[in-house]
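One chain is shown next in structure tokens, namely the form predicted on its own.
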Amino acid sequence: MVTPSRQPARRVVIASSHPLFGQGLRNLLKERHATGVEVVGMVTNLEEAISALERLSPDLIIVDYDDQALNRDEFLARFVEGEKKLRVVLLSLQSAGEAIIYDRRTLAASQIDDWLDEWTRAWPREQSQIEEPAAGQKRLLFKGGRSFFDQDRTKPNNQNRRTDMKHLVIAALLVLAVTALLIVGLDQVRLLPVSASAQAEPIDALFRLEFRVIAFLFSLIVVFMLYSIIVFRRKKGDDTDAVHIEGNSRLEVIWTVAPLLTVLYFAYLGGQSLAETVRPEPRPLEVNVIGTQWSWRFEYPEYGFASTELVLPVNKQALLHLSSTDVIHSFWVPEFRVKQDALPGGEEFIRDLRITPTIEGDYKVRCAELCGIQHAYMLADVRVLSQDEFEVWVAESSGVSDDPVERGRVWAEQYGCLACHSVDGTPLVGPTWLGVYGSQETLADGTTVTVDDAYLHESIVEPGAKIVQGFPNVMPENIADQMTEEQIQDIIAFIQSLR
């Protein structure tokens, strides 16, 4: 009977002055490689290591790179002087057990300094001089799974690939299922207010697509995380180390390029949506929108009047010219989706906004830019009417009353006076107008003044000339530039009537 020959075990010497390192590595080699590896010696200093190279004729010597007692630089200098086919492994526990190999058969002695310097700067660094073992040969594990003495793992690797593919398919199906459920759920919830303008349609379409992408990304992250926690959790009684994974360059490229392309695609869609919101239509209704702390005024130059509410005909584009008398405001009707800042500074800073209402109803203008104390209350009514109703409203609003008090009340509303001055005694940002005419007011400098026509006229034309004690100077300095002298006198008459 002929007994088949068995390949001799690889002879290994371990060099370390730390008992835990040496014994631990020896036990690990014995446990993982059985008869494929034979530890023929354990040395603790430089001289023992050099002697072991000649005396024990090892195939491999493993050096504790963190052990200063070995004088590793001197050892490597002595090691490369020999001529035997031998490899040395430098192993560092501080770098998660990774290793680097020097092969005396492929590197000259003159190269060791450059090799060691390069490796020290970028630990760990795997060398390319490692030879692949013959089929069936065992290799010593290093670098998280690739090694000298492992068994030929062609079949197990194929099996691992099939198992990995099965997990990937299951996780992918779960991601798709959760994404579908989230999309259905999001469709049942009103995340946005009603869409009431033509400009809202492309914006909402972009929002819907973004919500679906967000649902997919949420599912991708959460499903893979939970699947890994549940399926790949450590089993009871398992105290082995996990497999060390170095990374995957292909995946890194994919998850860098894919988000970049997605963002660029959404930027393209955003540009298209923006173009749709500013597309002009023939003969739009022009409205001047003026923001003032803390009210809105809407002028209809085509009809020659102004209003404190924005009234628009349905299915007809309105071209809004936005400006401000004091600070930056921002015109925003959520149901119309679009918004635009109203800037101070005159005609050169006027900004345009196009709106085509599509649903009749009542809405609210809100200021979307923090603009002072009463910012939260800077609201105005918006009404979308049929064309016939809009023409009736225009006819009613175009008439001017013969009563100066009534006219003064209208001007006070339109120019935002009532946003700061109440007419019922309620304290606001400015003094109440109720009963103020003819009274004595104490000013900020301690003097007193009688509230008469001259004082009221001066307070409108030069708001900062005399400030009532206890109130801030927030009245726009150029408010009188927007009024006629007749309108100023009408406001004074209105104040006189509030007794």
Ligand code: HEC
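Positions refer to the first chain, counted from 1. Throughout, rigid core stands for the largest set of C-alpha atoms superposing within 1.5 Å between the two forms. On a predicted model such as this, the values are computed, not experimentally measured, just so you know. What changes on going to the form predicted together with heme C (HEC):
Once you line up the core between the two forms, the Cα of Gln487 stays within less than 2 Å of where it was. Relative to the superposed rigid core, Leu53 undergoes a CA displacement of at least 2 Å between the two forms. In this overlay on the rigid core, Val63 has a C-alpha that sits 2 Å or more away from its partner position between the two forms.
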The other form holds:
Amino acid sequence: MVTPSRQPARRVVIASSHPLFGQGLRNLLKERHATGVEVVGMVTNLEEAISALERLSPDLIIVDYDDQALNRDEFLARFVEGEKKLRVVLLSLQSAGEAIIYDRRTLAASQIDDWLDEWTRAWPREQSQIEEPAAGQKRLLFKGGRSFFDQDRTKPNNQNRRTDMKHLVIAALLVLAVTALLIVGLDQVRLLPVSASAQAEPIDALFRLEFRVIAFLFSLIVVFMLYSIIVFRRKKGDDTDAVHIEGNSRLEVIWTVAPLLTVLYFAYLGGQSLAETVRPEPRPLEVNVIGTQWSWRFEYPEYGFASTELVLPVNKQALLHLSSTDVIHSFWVPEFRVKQDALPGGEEFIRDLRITPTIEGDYKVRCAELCGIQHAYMLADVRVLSQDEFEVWVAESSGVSDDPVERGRVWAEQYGCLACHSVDGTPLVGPTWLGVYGSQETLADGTTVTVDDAYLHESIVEPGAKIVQGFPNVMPENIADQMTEEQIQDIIAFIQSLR
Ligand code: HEC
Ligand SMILES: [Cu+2]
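Follow the form predicted on its own with the form predicted together with heme C (HEC), if you could.
Complete assembly follows, chain above in first position.
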């Protein structure tokens, strides 16, 4: 008995209807190459030979070249159709052991001598047990202590399982290491601004979890890719093809079901976090938030006044009712995380947003929906105060001045006029109010008007009626609908005061 080889045996099929050829060759193989070769089938006719190609998945088929029953042409035609790497040897006894080898991979026929030479060149001399052939005698199929099968390192079942395992363990360790590095590294980078609301917590928790999973998936893909590119790169002078791998149902099921479950699980967690962010608390502070091109207005119905800044008491839930007077805006304070569109269209389009600020400080609300040319400047201050400070602020803000000019300034700010009109001469989207009162205004149609109370009033309640030359007709058509007649008069008084 010869010691069994570590590698799985080469599967050989012998095709001949002559018992002498078939059995003889088989015995010969057994005797000399018991370690590397297993004769897995003996076929005696064409059908058997063709079905053996698939059924027995041989590495090599040795065909009796002189055997008419095996109809060589038809067999070879079928042989080259397949995809699996396979070699066939056409062995002829009549022509003194002349043999032709077809390699399905290259579809090239070569003389067996060339092949043998090539195989043997790679092996150390002393391993070769075969004597040089006597003069005039052709070398036959096998020579040396190892058969040529050992050279075929591209077949999956030849691969040394222990080496495979080694690669897998190294790659797995690298995946873990890169994942850990990414997680630690990303924790150092402040990806998110400070979290300053109770609603931010479930969102951040989900974000952190997803980031960890993503770090792992990223490592999994990148490590296996780079490992394969580097470790299994083509060796110099090796121009064999890679193994043709066809389907692996178990793997395919795993890589379909695992991501599906992951995604479903995250959808479930997402739903949970969303529910958490809209959970009501008893007696919230209600604020109407109104977006206008391009400013914000905050009404405190409980206290009966409005403000251009959003001021909230800490640790008390604020229930914001969002709406817009013109186009879609979006209320977004990054530190609070939650975000909600403010829609035009009246009562039924009002949207709610709940925020429980947890850290006192100054923030900014930004419009997060592209809403026109000044969109980028549609900011307002957000201040989170202690309950006591908040009450002081309420007391200060609810007092209304008895000076119409002072009131007019407040209304002009609160109703967003100052987003488009400056009071210092700077032309913004609309004409400046400085010095406009009493001046001669040239209109788009070339005529001139004197700016008096009546003209100002008309410009506010019916902005499209007279268009100032050089300016677009973008002033909100319905802007006066939100204001009382007194407020309009106050604004006119304020404009009048700007000499
Ligand atoms: C979206 C930008 C925008 C907003 C907001 C806006 N306006 Fe205007 N306004 C304009 C533009 C542009 C013009 C010039 C074109 C025109 O006459 O319609 C204008 C013109 C005017 C004029 C005429 C000025 C002149 O020089 O003849 C008055 C008065 C006026 N606006 C008042 C107001 C008041 C009061 C508010 C707030 C309630 C307001 N506007 C809000 C853009 C705006
Ligand atoms: Cu906006």
